[in-house]
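Only one chain is included here, represented as structure tokens and corresponding to the form predicted on its own.
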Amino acid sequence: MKKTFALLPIVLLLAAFTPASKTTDPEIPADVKPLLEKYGCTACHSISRKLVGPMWTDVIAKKYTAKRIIQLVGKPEPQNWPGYPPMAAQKVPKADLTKIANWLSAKK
């Protein structure tokens, strides 16, 4: 009985940190996810967790056009994201960047 009560706080703690349901998060399309990994986007951005950069859901909430996202990846404007370290300009082939930007801009 004492062992059960000793484990109870651990179980409750783990339950408190259970990831949120994915039903509210936008899905990353199967053709976009490998690009995010290939170009290192996932090192700083996550779909629903703040890392070095803003979450994908926060980027989506800005409602940028695909053209604007492409511009910002090539020439970031840190004033758009106060509280985050400035992003370095990224060199992503246009076709791949367009696919990523279209995903982010379509989720309005």
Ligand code: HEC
Contents of the next structure:
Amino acid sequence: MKKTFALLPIVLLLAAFTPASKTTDPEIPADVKPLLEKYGCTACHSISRKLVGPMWTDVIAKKYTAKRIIQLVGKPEPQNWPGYPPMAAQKVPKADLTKIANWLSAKK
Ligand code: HEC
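Form predicted on its own done; form predicted in complex with the ligand now:
What follows is the entire complex, opening with the chain shown before.
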């Protein structure tokens, strides 16, 4: 019985930390995430949920080159995404857009 009570704080600690780790997106690198927020991309895109735009996982699955992603963000081609409304051209400074594009092209 004493042993059970000794474990209780540990169990509570684990329970407290589990939901927190679910709300963060570990797949979005720490240097890219703030950019997606800063330029408003997160309003329409999420890593694993379809919002107004396709989820990042689906964009990554297209295996674009970084160069192509930079092109598409500046001049979207809505025909690539049947069933979605067209995305407006996004104005993102080149250096930041390159970081976003490298991530969307390089990963899984
Ligand atoms: C108002 C909603 C909205 C915002 C804000 C938005 N997007 Fe999109 N995005 C979409 C939609 C809808 C599509 C699919 C239709 C299309 O490509 O036009 C899309 C498609 C894309 C694609 C895939 C392009 C292709 O042709 O395969 C990329 C990459 C992308 N968005 C990146 C971004 C980035 C980076 C930002 C922030 C700078 C951003 N989006 C902001 C709605 C949005």
